[in-house]
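This document starts with one chain, in the form predicted alone, laid out as structure tokens.
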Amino acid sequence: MKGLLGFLVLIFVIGVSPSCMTLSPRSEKTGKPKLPQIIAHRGASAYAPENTLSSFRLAAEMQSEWFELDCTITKDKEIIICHDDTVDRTTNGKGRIQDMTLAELRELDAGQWKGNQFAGEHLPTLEEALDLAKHLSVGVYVEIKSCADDTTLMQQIKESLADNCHITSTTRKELLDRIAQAHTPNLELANLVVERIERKHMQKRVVIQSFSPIICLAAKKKAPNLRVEFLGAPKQADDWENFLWWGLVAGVDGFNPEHTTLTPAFLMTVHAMGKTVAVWTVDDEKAMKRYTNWGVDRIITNRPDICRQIIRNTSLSVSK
């Protein structure tokens, strides 16, 4: 690993003691520590059926700045909200989403499994969720689920770039051309999601995130002003290098690691790059307090009400 990336990787490989961490960064207006925003994971999914309008409404009631959702593509090229590849776990139906039309999916009950009070809840479309977010004045984290295996394509891209860390707009255009030539369904999915966000004029209220660097790259190229963040769960040094490398290649605005893998050093590294960190999925109260004190930018949680209280208490203790 060479150049800037090698230097940044060295920072967190060497490590930084958690005792050196303080609430950071600070607000330019007040000079006080900036506290993390809350992203309700699949809505307030500890209390309502995940990825439904009921769960998103509850997240807003619990004062979440954002709710997060997962979206994928149907047989008839519509964008539906569901975490899994199949409807088996969260509805009364069975089958792969890519094999079903929107009309077929809308007939399913996506709420009763969580409680009789949610019976009749359906799988929402991305447009419905965006309309609700606009009405509630909250932001939306749109996770685009990979719908194809791009392992070979990613290997080809990495081999073609080698240790090049100087990625220009021309380089990314060439990469996008290569992705298009590979005919990966993930390119179509990313484009369809971005088109729906633009159609609803929600570019300033939406963040796209994905575990797929192909999707991140495609989304960032189609809508340069749209915020895109890269999901990952790196654990070893090589994983961290790979995570950072792909994020830089895709030109993402933030890195969102699984919370138990986050280190203070990596947080400092990403902040030094001028990018943000959102950790997932944090439901333990001690962990919520820890990441608040470390200075993460956002916390993704199934329990936004508890997270709000932890952040509020932390703010009060700092101000004393």
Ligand code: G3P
Contents of the next structure:
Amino acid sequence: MKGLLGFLVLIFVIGVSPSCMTLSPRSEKTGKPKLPQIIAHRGASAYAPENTLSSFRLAAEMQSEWFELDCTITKDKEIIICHDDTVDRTTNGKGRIQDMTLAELRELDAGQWKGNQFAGEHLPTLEEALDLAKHLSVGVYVEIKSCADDTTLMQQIKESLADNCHITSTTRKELLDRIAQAHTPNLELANLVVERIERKHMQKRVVIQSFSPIICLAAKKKAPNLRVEFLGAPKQADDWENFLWWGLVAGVDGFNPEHTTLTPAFLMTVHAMGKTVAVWTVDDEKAMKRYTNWGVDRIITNRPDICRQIIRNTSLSVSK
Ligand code: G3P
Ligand code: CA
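Next block: the form predicted in complex with SN-glycerol-3-phosphate (G3P), after the form predicted alone:
Next comes the full complex, and the chain you just saw is listed first.
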């Protein structure tokens, strides 16, 4: 951790301010402005019911490079797409997903709450969403929702590493053994999701993301060629330190912070580590413009059509 901490301190001492980052960075290869890609959050969810096939289709129509979805495990160990632990908010049913079978979940209407034109939409399975993405030629951000509380396990791991986040693959393998011994349901969930992605041969078109470092580590260990990114909402510099620490321990490829917590200094720090940044959830036009100018890699938004316009306008103005 000390090396990273030193680097962070240096960035703060240099004092990178937003005012010196108002021009889009240019690609080293082409010299053209480096523009962010769009990830449609739960699909184009400002306009269609979140996490449904309609919402994913609309995201592609609105020229998103990616759509994002949230997935979790059913009582009979299937992978279903839904943001919440329960179906209460986004379907006509009630109950906890972990207590329901896939067949029971598929009976529910997941569209009508958003408008009668969406009546009859189902909660999709992960396989259905992957098939659709392949058909539409778009990428998928698969967010794996934690299905267990791993706080104690995480504390034990942190203590045993004694602050060192620059770990070898052997140490990471030992950590995975430890995670397996703890019998956390999150390990089974991560493995099941990765297996489905591999079965569909979608490794190159999918990014796994999670707020759980345990899930990130398990997914990355199971499929080293699959991109894995770490979600977080770090507020203070200390939280950022912890966010970066866990991401490095898990071996992630990118850091995806809640957008208001990102500063140019942290963006530079993550890029200097050779990792990417995707910010969420950016629906405000000024914020879309700001992050485009800062040079984030991807913007996660409920309004992909608006974000496309902003990126297009920014690209026109910087190429003049
Ligand atoms: O993609 C980032 C974002 O989806 C994380 O938050 O609660 O919308 O899943 P949430
Ligand atoms: Ca999500």
